[in-house]
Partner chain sequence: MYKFLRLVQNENMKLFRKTSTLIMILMLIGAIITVGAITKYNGLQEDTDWRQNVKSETVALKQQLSHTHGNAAKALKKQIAVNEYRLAHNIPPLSNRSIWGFTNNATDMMLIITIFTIIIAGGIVSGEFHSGTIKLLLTKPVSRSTVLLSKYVTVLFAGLSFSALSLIGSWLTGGVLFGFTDLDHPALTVLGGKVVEENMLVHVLAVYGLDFVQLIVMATIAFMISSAFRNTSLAIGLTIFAMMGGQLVLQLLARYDWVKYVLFANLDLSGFFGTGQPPVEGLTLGFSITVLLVYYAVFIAIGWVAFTRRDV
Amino acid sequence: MVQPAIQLKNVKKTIGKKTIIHGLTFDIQPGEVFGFLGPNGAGKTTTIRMICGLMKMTEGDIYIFGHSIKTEFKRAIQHLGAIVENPEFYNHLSGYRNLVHAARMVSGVTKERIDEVVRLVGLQHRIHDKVKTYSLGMRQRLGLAQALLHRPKILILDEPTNGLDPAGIIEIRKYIRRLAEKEGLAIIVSSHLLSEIERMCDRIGIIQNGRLIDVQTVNEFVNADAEMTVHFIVDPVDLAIEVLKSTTGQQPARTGDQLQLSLEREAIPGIVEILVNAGIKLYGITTQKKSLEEKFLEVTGGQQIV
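Isolated chain model, in the form predicted in complex with the partner chain, this chain only:
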């Protein structure tokens, strides 16, 4: 078996008398993009901070390629590149000097590597400007450059697309996939944009109130439920509503000439037949699986911060 990139073993965190993390155990493999999801205050950032060595855990241990973050901090952390929470920099220095600053703290980063990373994130035209003149999107790019500088095998990204325009989001998403697939990096992504996680990640870990309530692949997660929303474009609409109501027992939702029903896949042909037999013109059918977002709200019960 391949050695996991990151291994959490019964990680607990207690602050005062309050237990924030109740024993997390999971592995992340090289080449895998792992989405870390949870409502605000669930413990995502606390967990990420413990993985990065910023916070000490009360119990348990975290291993990065077999090195304990507690006892072999330097050997463990050298494999890791991270943006924790917002990408923050020394605003009075240029982007380039910020990268030089980061390069001096690790081994083996040459001037060529800095230039390479700058081109990679597309900051070459502004890199010698002071960071205080940067937009949030540019800070994100600089954050990514800083995290990738020493060619880490693990990348931790908290809200990586925050502040990027749509083109930037697509670019970053592609880039994250490429890093995982071509270079075999293990990547942890936490995001509020759940649709983002759906497009970027291989597996999802859902954390709530400091407990890991589910770890699944994205496909399993989204397809687990057979029911989906089916849209019918029909004419006349009123007649269709009555027919559908009497056959399925559901009151269809109406938007213009569209009707929506929640159905299992197997039921769709039967419904179509009934509609056609009733003389209703059917212009189109679309099906819509539950998005990760809906699933997520369902799994976490739509709970607010506890």
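Having gone through the form predicted in complex with the partner chain, I am curious about the other one (the form predicted on its own); can you provide its structure?
All you get below is the one chain by itself.
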């Protein structure tokens, strides 16, 4: 059995008399991208800070490749790389000089390793330019390079696409997937862009009011509902409405020659047969499942993620 990269066991955090994290327990595996989601104030940042050792937990423990944050902090934390919020650099220095400066703070980082991470994040053509000339996307990639210098086995990214344009978001998403798949890193991503989480992550954990609501694969979470929205392009529309209404008991929503119903997947062939037998021409069928954003708002009672 593969050892989890990160294990949270009954992790609690109390400040004063208020408990803000209520007994979190979940694992994150090597080579997976794990999305950590929750409404504003749910406890995401507090949990991330405890995993990074920046905040002490009140109860429970966090293990990084079997090493306790509480009792083996140095051995545990050596496996960790993190970008929390926006990475900071010396703007008057080149990207390369910034990496050299960061490398001095950890042992064993060679020039070859610096060159390797520069290639890995695709900055080799601009690495000797001053950071003040970098776009936000380039600064994020430089932050990734800095976090990867000491060959961590775990990468924690808090809002890695914050402030990026669509092209930059796609670029960072590709690098994150590449790091997980090619380098075998376990990656935790906290983001408010749920469409990106849906494309980027293997599993998600949802936290609300300091409690873990669920941990599932993205596919399982999005496809958990038996029903889906089905669109039928038909002619004549009025006859089709009557047939669908009498067959399903629903009043189809209409947009031009397109009708919309909520159906279980297994019911679709029967509906098609009924329409055809009624002399209705069927020009197209499309299905639409709930997005991660819609499901998230559903399970959190409509609270937005920020």
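For clarity, a rigid core is taken as the largest C-alpha set superposing within 1.5 Å between two forms. Positions refer to the first chain, counted from 1. Note that this is a predicted model, so its numbers are computed, not measured.
In the core-superposed comparison between these two forms, Q124 has its Cα shifted by at least 2 Å. Here G205 does not count as shifted, since its C-alpha moves by less than 2 Å between these two forms after the core is aligned. Once both forms are fitted on their rigid core, the CA atom of S94 lies 2 Å or more apart between these two forms. With the core fitted, the CA of E273 sits 7.6 Å away from its counterpart between these two forms.
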